[in-house]
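Next up is one chain by itself, shown in structure tokens, the form predicted alone.
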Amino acid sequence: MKVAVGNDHAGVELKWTLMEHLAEIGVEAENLGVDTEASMDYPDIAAKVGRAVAGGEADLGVLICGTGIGVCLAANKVRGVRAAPCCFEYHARMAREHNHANVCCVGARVIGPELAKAIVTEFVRTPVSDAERHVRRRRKVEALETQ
């Protein structure tokens, strides 16, 4: 599995905690974030990652900013990406489980560092349920996106 990292200037240090991280469950990551705290433009990192899992260039997305709200917005704009803010383990377990979340986004502001490695391997651990509920809401949400 290869995840796509990203982040902002407030995501540096969770960035690279959450890199080693992965490396240390056996998850390949790629880093598309910056590695600087000068002010720079979430959107832009968004798109970079939303894109490399569209593209299939990356299994799943990591996207950290200072909330996980901006990032998340800024990822569901492209097309095939399915980004879910998660605070809670929980919610990265339902997000890939029951929505099909291919990109899991966190707040570096708002969350510690323990608790962000535990979302991301619930998040690249959680396999998609193939109950017919589910897949049928999957694909409600999919074909939004060509209205």
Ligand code: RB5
Contents of the next structure:
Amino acid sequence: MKVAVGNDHAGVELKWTLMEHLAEIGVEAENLGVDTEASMDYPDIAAKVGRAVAGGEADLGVLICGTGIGVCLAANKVRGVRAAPCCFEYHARMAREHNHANVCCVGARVIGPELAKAIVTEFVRTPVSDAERHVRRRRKVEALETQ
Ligand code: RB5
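Output the structure of the form predicted together with D-ribose; the preceding block shows the form predicted alone.
Every component of the complex follows; first up is the chain already shown.
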């Protein structure tokens, strides 16, 4: 499995923590974020990660900004992306299982590094549910992209 990781200036430190953690749990991670704390615009990174996931270059994405909100809003504008803001492991598990999320968004100013690691672990390890109701709902979400 390959995970595209992206961050704005607020998420540099957490990005390195999560990159290292992903390697430790045997997941290949590609750094598509910024490496300095110079102010930049989160939609640019969300687009990069979103396109990598939607285009199939990465299986999943992890996005980090101050709150996790800006990158989530922006990533969800990329067709094929289902980005979810995750503050708890339960969010991450349900986002995968029920919502078939393919991008996990976390806020570096909201949660600590240990919780962020646990959330990302849960996200990459939880398979999507193929229960008919979840597939049907995901398809309805996808249909909104063309309406
Ligand atoms: C940057 O200050 C901050 O606005 C950004 O990281 C993010 O939290 C936006 O949603």
